[in-house]
Structures are given as C-alpha cells and as structure tokens.
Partner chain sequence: MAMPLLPDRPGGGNVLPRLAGTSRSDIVAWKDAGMAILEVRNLRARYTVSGPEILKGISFNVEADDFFAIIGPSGAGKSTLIRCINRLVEPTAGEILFFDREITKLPRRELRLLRRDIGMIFQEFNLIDRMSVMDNVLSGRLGYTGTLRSLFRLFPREDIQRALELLDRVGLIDHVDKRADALSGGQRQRVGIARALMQDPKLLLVDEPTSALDPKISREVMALIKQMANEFKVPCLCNIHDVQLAMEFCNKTIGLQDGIKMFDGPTETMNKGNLEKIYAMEVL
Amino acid sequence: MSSETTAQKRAPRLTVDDVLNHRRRAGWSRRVLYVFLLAAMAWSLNVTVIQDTDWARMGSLGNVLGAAGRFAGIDFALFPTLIAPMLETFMIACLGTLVGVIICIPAAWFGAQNVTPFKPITYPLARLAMTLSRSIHEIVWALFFVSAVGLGALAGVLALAVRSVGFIAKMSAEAIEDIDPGPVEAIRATGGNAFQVMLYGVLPQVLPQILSVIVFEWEINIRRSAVLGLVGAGGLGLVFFRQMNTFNYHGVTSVIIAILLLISAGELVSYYARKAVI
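Return the coordinates for this one chain only, taking the form predicted alone.
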C-alpha cells in the first residue's frame, strides 16, 4: 500500500453536518463583523458630522439654498483676465512634474532592491523620501516653500516636484524590482558598471511603464496646481482666493469653470499621451 493511500485513510473525513456547522459559524462571524462596522460608521458619523457641525449657524434649508444660489451666475468680464493665470497654472504643473522626474531618477534607482548601490543605506533613505513625499499634502508643501522662497509660481513648482516623488519614484522602483534579471546579469558579467546596468539592462524594460506613470502624475499635478494659489503659490487658485475675498461669487464660478476647462484639456492630452506610450 502506498504512502499516499495511507495518508488518505488517516485524514479525517468531513460529513455533511461538519460542513453545515462550519458555514453557520462563518455566517455568524460575518454578521458580527458587519454589525461592528455599521456601529463604527454610525459612531464616526455622529462624532465627525452631527456633533461637529454648527447647525444653528447653517440655518434652515432655505438659507442653505439661498447661500448656494449666490454662485449661480458667471462673470463673463473676468474671463479675459483668466488666460494668464490658466497658462501659469499649466506651466506650474509641467515644470513641477519635470523637476519631480529629475529628483525621481536617483530616488527610483536607490529605492529598488535589485539595483540599489548600497542596500543598507541607499534603500531605506530612498524609501523614507518616498514615504515623506506621499505623507505630506501638496498644500502643506506649498506653505513650506512659500515661507522659504516667497509668494509666486516657484513655490508651487517646488511643492509639486517634491509631492511627485512619492508616486513616480515608488512606481518606478517597483517596476524596476519586477524586471527580468537576465539582461542585468549579462551586462554585469561583461564588466558593466552600475550606470550601464541601469541604462542598458533596466531602462529598456521599464521605460513604457515609467512614462505612463509620469503622464498620469502630470495630469494629477494640473489639478493640484489649480488650488495651490490658495496659499500664495500663483495660478488660478490665487484668482479664486481673491474673488472669494471680494465676495464676487459669480467670479468664483467663473474661476471654477476655467479650472474645469484646464483639467479637461489636461485629461484629453493625458489620454492620447498614455495611448502613445503604452
């Protein structure tokens, strides 16, 4: 008698009752989990929305609709003055993405385990930079750079560049870690240095994916750059802030329309650029 047959005889056989009891226990476990999640959601809603909202100041439904109705209009006279801020917002997104890509080159190189030059030091440092970039919102980065370099588009460019590192470098490093090791080993076997390994063994394998990630991040940066002006980083956000301060609600709506047009144009360009890359 084979060992496989002996193992089959020793293995306990499940009956229909065992299967049904297991399903009942699993069903009760799921019900308890669902009840717990619903209770947690109800508690969160009560604490963060119901208790934390100034309902007296909000007033009745009529007051809410009346306040929202003030934005139901367009200041057509403002549109000619929005062309320059739209171009500035677009250039902030482009330059921020470009500078971010330059910063991401060493970050992605050091952050990939299979090609990092000195794993005990370069790998954790690169991963820390990626985590730090993603953990801090672009508005906070903009506030930091506004205090460092002053008001204007430069602060927005630097904020977007630093914020882009977390996404571009992380996705690029993970793509590098998933490459076919054959070409890399072949270049190393012929005496190639680390730069030649990256240039001829790694880059051709990951370039389409990295370009797609860069285009996607550029599209996101257009959205980000549209609001960085709220903290003094230039662009349409600064115009939006001024219209709110002067209580020109129709002008606020006009700025929102300009932002939507700019983002729609960015999405259109991003769509065709990703198709060309992929």
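Positions refer to the first chain, counted from 1. What you see is a predicted model; the values in this text were computed from it and never measured. Think of the rigid core as the biggest set of C-alphas that the two forms share within 1.5 Å after superposition. First, how it differs from the form predicted together with its partner chain.
- Superposed on the core, the two forms barely differ at Ala67: its CA moves less than 2 Å between these two forms.
- Once both forms are overlaid on the rigid core, the distance between the two CA positions of Asn245 between these two forms is under 2 angstroms.
Would you generate the structure of this protein in the form predicted together with its partner chain, following the form predicted alone above?
Only one chain is given; partner chains and other molecules are left out.
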C-alpha cells in the first residue's frame, strides 16, 4: 500500500456543504423541541390568560395602574409595631431550621446508599420522607400543623422543620454518598463501632457542605416564615394579612419593606457564614 492512499483514507475531504448539512441535522432535534415549547406556551397562554381573565372587570390599563398605585406609599406609623412580629418571624425560622436539622440526621443517614443501615427498607423509606417533605408547600404544611397543634408559632416551627428536611437531607445524603471511603475504612480497621465510623470517618468529611446547606436553608426559611402568618402561624404574615383586609395598602408596603429588611440581613449573615464554613 502506498503512503498516498493511506493519507487519503485518513483524511477524507470535507466540503463546505458537508459542514453545513451536518449542522442542519444537528439542529433538527433542538428545533422540534423549540416548536413544541412554543406550541405549549401558546396553549397555556390561551387557557390561562385569554380565556380565564375577565378583562372587562379588570378595566382599562389606567384602572390597573390605579390599583397598583394604591400601594405606592409607606405607612411609617406602622413600623414600631412591626418589630415584634419581625423578631417572631426570625425566631420561627431559626427554630424551624434547628428542628429540621435534627430530623435530618436520621433521614440523611438512612438516605445515603453507602451508609444506610438496611438498604432494602431504610433507603426507600428515607427517600420517600424527603420527597414528601419537599413536595408539599410550606403553606399546606402550616395549615396541617395549625389544625393539629392550634394557631401560633409552634405550628410555624413545625411546618418549617418538616419542609426543610427534604432539601437538607437530600443534599447531605448526596454529600455522604460522595465521600472518600478511605478514612471510613481506616476507622473501621481500628475497631471503631458503627457510630464511631459515622462520627470520625464520615461526618468530618461532609460537615462543611452540610453546614453550608443548612445556612442556605435557614435563609430560605426566613423568607418562608414571613408568610406562614397568612394561615395563622404567627409572625409578619399575620400583620400583612391584617393590613390587606383593612385596605391599608401603604401598610402592606411597609410590611413588605420589613420583610425585605429581614431577608437582606439574613442573606448577609448567610453569605459570611457560608464563606466561613468553606
């Protein structure tokens, strides 16, 4: 075989058309996806916005702007009375996260494939609990706990706790599944029991990640706890609801500003806390 023929075999000549055709073919499936998404969007728009909306009742653009304009203004007199609910909201978030973290310990342990004590039962059980916790909205959880333990902060704490379990446990379990098995083996080889293996082999490896997830969830819980009052679980949500019902729209704006302040503070703390952990 001559060297010329091998060279030809190795490098078949590409034409500009080949390249363009290849691109066209590669983009084909994507285009189908886009068309599909656009069609779905049109359908949804038709159902939700065009058919469902009572345009006549909403009135002209001016009416809408007028309705929105009612919120433009701040009821400064309300602020002093907001301090206590703000504190309450903040505390509900802290306690809820704490209780959630406590529930998470068994959930994450059972839900990580490599450390779960009895895989055929404990693993699916933990995964089910995580999905359950995440799939139900905090408002629904709060309603449930309000009906179970009565109005008040406790219902909010429990709702937040149960709601946070899913995410924290899922992330923690994933972190546990990713650990380096070496140290675990080393602790096992020194004769440590199952608990010591968790404590010395697993926990130090995953602690920073888990802490950062907890701080993240805590920040989200502040945001959540600000609305739990809407269904009677205490905090800023209750004040919001009251302002809305008495048509004090400027007061509503004040409450929203209070929420924003609280959340900004939480975000700031969370930013530095996560930086410190990692």
